[in-house]
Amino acid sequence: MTFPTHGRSVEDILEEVRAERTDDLDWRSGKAFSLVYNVDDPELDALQHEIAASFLHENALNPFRYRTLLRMESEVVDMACSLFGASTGSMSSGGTESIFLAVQTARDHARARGVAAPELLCAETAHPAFAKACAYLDVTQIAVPARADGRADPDRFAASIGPNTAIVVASAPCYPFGVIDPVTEIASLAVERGVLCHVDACLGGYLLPWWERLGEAVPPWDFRVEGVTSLSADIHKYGYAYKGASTILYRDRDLYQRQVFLYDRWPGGIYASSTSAGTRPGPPIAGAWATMTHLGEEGYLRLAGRVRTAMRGFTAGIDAVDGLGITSDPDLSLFEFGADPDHDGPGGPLDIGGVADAMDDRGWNLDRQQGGLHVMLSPGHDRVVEQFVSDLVDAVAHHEADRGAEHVYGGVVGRA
């Protein structure tokens, strides 16, 4: 496309977008399991649209020119600190930026104590944003195998911490399997060896406090654990704000200061920023504040209850399907399920890719992982439990029938 000579009408542009979007992911249907967290709350949806429009053109680069945004961001950080037990922190555009800031802070902290080539230690299940941050920031990533249950292995961490280790990472939970790493043991190692410890709660941070209050078993994971020095948690995940709103939090205010950039040798004046971004759009800040203050504790508990209902329904339904099984013991509302290796169907265990294809044909959008299919549940999924289980049973049955025909005909002549 070349740059247009003549502009187009508003209606023409909107009509093109409306037509094209019919092929985009329909997350409101309850048949999608990533990228968007379906709150299924029309009142909150209307509030978010209104607040986004109100701050559409505001720029938080200079917060003193937009004091409303300054207040909103300060209150969002205060709420996050009170929820997780932090001392201070800031908002960012998302989990990747929060992780970048934590790695940059740890790198500079290590260099200040004489470490010339800082290293980051994590399990292989840690989010790829850590690998990306290390690549960008000249930090060496040391990724060690996880235990059989998908959780980080403290013994491997202990054996891998060395003189160049700047920071160790624990996930709460990790994305592939929905399990929380042993944060207490990893943080204890960090204290013992004199290194920083970051908890990546980008995914679970704004659900775990309410999960715990509902009576679910939640191992220690936040700043209540001695040795945890920083924590990332995304408001645009289970905080239910729209993209991109995250928080990066610290136990120590002096540590947070390493994240702040100040430049006073520019003819244009003093330039200061607490995150990697310069221009910062107003809507995500305003949207996060509006969402958190609208829902409050009662709202988040109500939504957590809906997620738990969905979780119980999905896991029970999947476990009841012959030939399938959940591949971990998830601590939260996301997990992987795959083929039961002991399944005695036509041709042996199920082809999980074939099951996924059959579910695609029924309108579901299951995410494919290396070992199986990934499910991440939102409040709106409590409405589709029966339909999902019914379609999954049907998909497996049809897949088994197809495999049986292929088995009889040797996969050469074709299907019966």
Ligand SMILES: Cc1ncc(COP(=O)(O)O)c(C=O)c1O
Contents of the next structure:
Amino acid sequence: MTFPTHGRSVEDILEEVRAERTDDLDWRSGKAFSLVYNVDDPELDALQHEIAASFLHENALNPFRYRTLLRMESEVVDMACSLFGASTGSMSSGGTESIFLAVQTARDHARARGVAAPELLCAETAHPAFAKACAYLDVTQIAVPARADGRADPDRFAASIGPNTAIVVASAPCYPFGVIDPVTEIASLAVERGVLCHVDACLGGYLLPWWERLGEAVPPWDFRVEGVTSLSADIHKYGYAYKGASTILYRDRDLYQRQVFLYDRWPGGIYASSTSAGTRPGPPIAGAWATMTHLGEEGYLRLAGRVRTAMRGFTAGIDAVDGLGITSDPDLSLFEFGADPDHDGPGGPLDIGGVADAMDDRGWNLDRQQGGLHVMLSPGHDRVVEQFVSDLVDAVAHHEADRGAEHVYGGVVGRA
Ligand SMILES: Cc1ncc(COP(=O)(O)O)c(C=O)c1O
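One more: the block was the form predicted on its own; return the form predicted together with this ligand.
Below is the whole assembly, all chains and molecules, this chain first.
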């Protein structure tokens, strides 16, 4: 497309977009996972639209010009600190930026103690944002295999920590399998070896406190664990804010200071920022603040209850299907399920790619992982449990009957 000579009318533009969007993933249907957290709460939805619109043009780059945003951001950080036991932190645009900030902070902390080539140690299940941050920030990533249960292996960590290790990482939980790494063991290793420890709770941070209150078994994972020095938690995931909202938090204010950038040699004046962005849009800050204060503990607990209902229904339904199994024993509301290798059906174990295709045909959007299909549940999924289970039973039966067809799975064409 070349740059348009003449502008188009508002109606024309909106009409085009309306028509085109009918092909986009419809998350409100309940048949989508992970990209959008479907809260299924019309009141919250209305609040979010209103607050986003009212801060559409504001810029939090200079917080002293927008004191409302400054207050909202500092209250969001305070709420996060009180939830996780942190002492300070910032809002960022998402999990990836929060992770970048934690890695940059750790790199500079290591350099300050004389480590010329800092390393980051994590399990292979850690989110790719760590690999990306390491690549951008000139930190060497060492990703070690996880245990058979999908959790990080403290023994491998112990063997891999060396003089260049700047930081070790634990996920709470990891995206692929929904399991929480042994944070206590990893953080105590970090203390013993004098390195930093980051907990990536981008996914679980704003759900785990309520999960625990519902009576679910949640192993220690936040700043209550000695040795945890930083923690990322995304408000735009289970915090139910719209996109562009995460928190990066620290135990120690001095460590946080390494994240703050100050430049005083510019003719334009003193330039200071506490995250990597320059211009910072107002809507995510206002939206996060409005969502957290609107829901409060009661709202988050209620929504966590709905997520748990969905989780129980989906996992029971999958467990009941002959030939399918859940890969690990998830600690939260997301998991992988795949073909049971011991399944003794007419064609041997199921081809999970074929099952995924059959579910696609029924309108579901299950993400393909290397070993199976990924499910991440939101409150709104409690409405579709029965439909998911009956479609899955049907999809497996259809797939069993359809053996021999070609299926594209994970970019590779395979014959079932
Ligand atoms: C465990 C974990 N960490 C980090 C991220 C990155 O978050 P974002 O996509 O908001 O940058 C994700 C995203 O799914 C995640 O699941």
